[in-house]
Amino acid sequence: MLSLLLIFMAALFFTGIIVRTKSLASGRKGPGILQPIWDVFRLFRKGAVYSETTSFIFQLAPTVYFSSVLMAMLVVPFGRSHGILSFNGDFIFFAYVLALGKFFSIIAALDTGSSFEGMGASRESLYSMFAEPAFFILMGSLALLSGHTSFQEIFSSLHIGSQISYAMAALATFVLLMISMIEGSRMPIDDPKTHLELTMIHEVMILDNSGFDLGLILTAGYLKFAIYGALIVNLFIGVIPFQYAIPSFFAIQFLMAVAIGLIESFMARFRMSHNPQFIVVLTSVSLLIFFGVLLILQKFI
């Protein structure tokens, strides 16, 4: 329950910190940190408009997408505190319950009959498919190192002390940060502020969503960032007392949001043909973590 509350609290500020960081980097004051949340509240008070070409799938998809993110939150632990759901192999459940929500968002985009939304759905599915091996190699490596297969037991068994373990933690942080940006459709993979359909990915998929449905989709995106931030936090806090772990949670979430804001401020978006290459590189980084685990366990002959 503690991890659930902390993720909700972090999600309130995460996107606002990204926007404020980008504003300060460009010499502007920018909106308030809570402005994205006020925008969502405004959407929740509006009704949704549905095209005559769509079916019930389009109306159902935002709810399924939001529910999948909530279900994924339930298995994320916080230090010594278990997630509401905790079982062996729960990181597999985490990955594929998020994939279920992504699947419904993709078929909802196809349901509109729009060639642009279909193009965005194709790109979204391709990038998610390329990011999946990196996540599973990373979590499989940590499971091999710890001897456990649940999130809470994996993270609580990690001991960051040697040079190899520090390098592995840094690489794991990089992989999870990049996966969060791919799943959140941020730079340098996608530009959330673009309005050119030929270069849009996630944004073009939700062009037909409005009102309450759009609010659910945006809220799910904010929560997803905080979820991946919570996984990064768990790499470092281990089983330290809560009076130190909770400030560390918000500090790392803040640094993650600032890092994303700086990346979006000073990096250009990749060309579409370069995106798959960059995402596949994450799998190579995860393989480095796997080899590091083999070194620690002395599995090399």
Second form
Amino acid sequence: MLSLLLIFMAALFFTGIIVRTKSLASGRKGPGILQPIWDVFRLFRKGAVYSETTSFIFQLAPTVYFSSVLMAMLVVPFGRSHGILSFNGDFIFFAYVLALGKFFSIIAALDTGSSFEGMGASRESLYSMFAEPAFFILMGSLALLSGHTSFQEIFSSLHIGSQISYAMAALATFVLLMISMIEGSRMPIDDPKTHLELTMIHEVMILDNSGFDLGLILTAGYLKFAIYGALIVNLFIGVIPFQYAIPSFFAIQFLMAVAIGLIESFMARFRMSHNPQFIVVLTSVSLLIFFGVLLILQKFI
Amino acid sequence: MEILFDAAILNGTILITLLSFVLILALPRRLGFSITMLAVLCNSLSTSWIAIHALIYQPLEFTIRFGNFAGEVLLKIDGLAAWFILIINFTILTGFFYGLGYLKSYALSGSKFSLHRIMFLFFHLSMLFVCMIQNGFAFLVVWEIMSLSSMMLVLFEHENPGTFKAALNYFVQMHIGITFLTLGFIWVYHQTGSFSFEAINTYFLSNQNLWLFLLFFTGFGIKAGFIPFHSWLPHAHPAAPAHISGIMSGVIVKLGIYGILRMVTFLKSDFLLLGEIVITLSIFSGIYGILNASIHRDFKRMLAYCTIENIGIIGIGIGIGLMGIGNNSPMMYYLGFGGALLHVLNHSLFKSLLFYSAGSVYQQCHTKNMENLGGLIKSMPKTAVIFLIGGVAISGLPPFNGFVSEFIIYKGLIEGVHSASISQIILFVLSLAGLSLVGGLSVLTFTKAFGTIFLGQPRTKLTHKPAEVSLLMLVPQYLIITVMVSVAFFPQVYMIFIGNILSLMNPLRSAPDILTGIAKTTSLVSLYSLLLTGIIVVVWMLRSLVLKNRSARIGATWGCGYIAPNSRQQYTAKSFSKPLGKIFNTVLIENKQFEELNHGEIFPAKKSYISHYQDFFEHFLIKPITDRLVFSANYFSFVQNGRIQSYVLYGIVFILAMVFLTIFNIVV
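Return one more block: the form predicted in complex with its partner chain, after the form predicted on its own shown previously.
Shown next: the complete complex, the earlier chain at its head.
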């Protein structure tokens, strides 16, 4: 329950902070932190334009996408407190529920019959497919390390102490951060601010969405970032009491948003053909974590 | 008394089949349909009754006479057999009724139907008996009847040379498979002097298990479609009529799995090594199958490759189960085999569903190339929704049934991660990554297929305007969806039966607390799938409420500034999966034929571009072997010279040889 509230609160500010960081870095003042949320509210109040090519899939998809993110949010724990749902193997459920949302957002893009949106759909499905093994190897190694199989038990029994485990936590943060960049269509993979449809991934998929549906998609995107941020926070807080854990949650979310803003300010997007290589690298980083776990457990003789 | 009654029922099914064979031939053709329907109904209902009986109460055993050579043959319907019998009967029934509607468009070519009906009956009966027979010799005979009758069913459109070639390919590969099985049974016979399955048990008790099991695994694996024995599937499935492809992919392939599981029940040692082999092979089957599925544009071939992927997933379950026995871990045993058995059921449901709906598309549009389709959701909305449900389910996504079985198999893998030896840990973690890759790829595959066939705008102008198919074809599909939903939301019911089957399969490992634990987790998963559906419904209702009084305009798709788009400019299936094909170009071999634009060619003439993907194993493994075989066989072509005189001579030489060899006691 706690995690749900915290994720909602973090989602309110997260994108605003990214935008603000980018503005400051480029020497502008920038909009207020809550501007993205006002944008969403404005969208919720608007009517919509639908393409004549589309079918009911196009109208249903944003709902499914948003619901899948909500559902994924329910299994994320916060330190000692469970997510609303917590059961053995919930991280599999997490990944697959998010995949359901992606399935629908991809077919919605194909529903418009636009070549650009089809292209975005193709890229989205390819990149998210490559990110799956990294997540599963990461969670598998953490399950091995902790001896448990649910998010809450895994995170609350991670023993951060030895030097190797610090290195591992750093690597795991890197992997989760990068997965969140892929899922959230952020800089090194995708450039949300580009003006050319050919170079977009996520943005080009939702070109035809408008009004309420677009609002749902944007909200889901904000929530997704906060969810991955919460997972990263969970790597560190373990069983720390709440009076320290909650401030550190916001601190880490803030740092993550600033980091993303800085990355977007000072980096260019990778070439599209290099993206798969980059994402596969994540899998090998996950394998490093796995070997680290084997080292800690002294499975190597 | 009970047993006598059941034996009478089984004999009755044989009698019914033979009788309807005669009747279909003898009576006027228009009665053929009713006779077939009656026979199919009788056979499936009666055997289902026996199977349910066996599943709920206890295994049934009885003997029937099987010719002079094998004599009295033991038939046994235990839980494993009953599970497969029920799956067979359900798929056969839906396939039969769907087929009635599907074959209507072939009504002009009436003469084919009698053969098709007779073969359908034989095919059904032989599959049922494959699950029951406990004698190697009789098993091979029935197995062969099954292969031959299914080949005849594939041959329905025999005037098409492609179909003929595919059927021949199937025929040859099935016989390579049966050779392995025959070798296995003869090996056991040689060692123990008996063809009965009990003899395999005694063989395994006293000899090394590894090689004989691998022999059987190869034989059954050809039927099941593990790589590199898979190459018949992508040929035979697209060639067969839709209801037959649905049944073949739904059940025939599963009988290979049945055979493997039956052999597993006799295994006595080498569990760990075999488990590792099976898991590794299965992971590669899964990834290879779905990679190929994702690039092919013939949607029936795509579904055939996807079958290979699902066989891989089932195989992972079997491997986990084997390693569970080896590690003495009942948890892994139940999760592995339980997941495999549930996935067998699930796959038979959604794969037949997908083949049926793909068949509906083929019937209406007369093309299997998704590149020529598009926008069918407007003209065939029901088929589109059915295909979408099948696609989401087969990608293993919640809230459908595919997720439940994949979740159980994932749980088995994670359970394996906690094992002691490092080699197993590494295997399981890599399998976890492999399975997740398979999941991601199947999302890509089915978004591509659904998106290109049903969404967007029609890419070509079809000669006949497609329309929704008849109710007769839709109802069997609704029925399948109902069962799928029941598996998705009440998996614990199915898991109880599977638990019973598994504890009877290996009574040593009976662990009721673990079973209830698994049933609880699966029911939790289904509950959360229900919750997900609930959330979707609530959000949808909120959306409708908010949008009730809002304006909604209809306009053209945003063309990014371009105002004259045409439907050929839509993203194609080929371009959708092209980046993937490029990344995996070592396995996905693309053959391209095109002429480049010459330098200084100011007025280019019309050019063509052809590209198709080749099967890696067929190209690099099977083709070189067959090429060399054909090459060496050429040297003996003088034997087959077309002169009757020489053929008579061969006969005489053979007879003389036999006579002299017997006289001189060389042949006894």
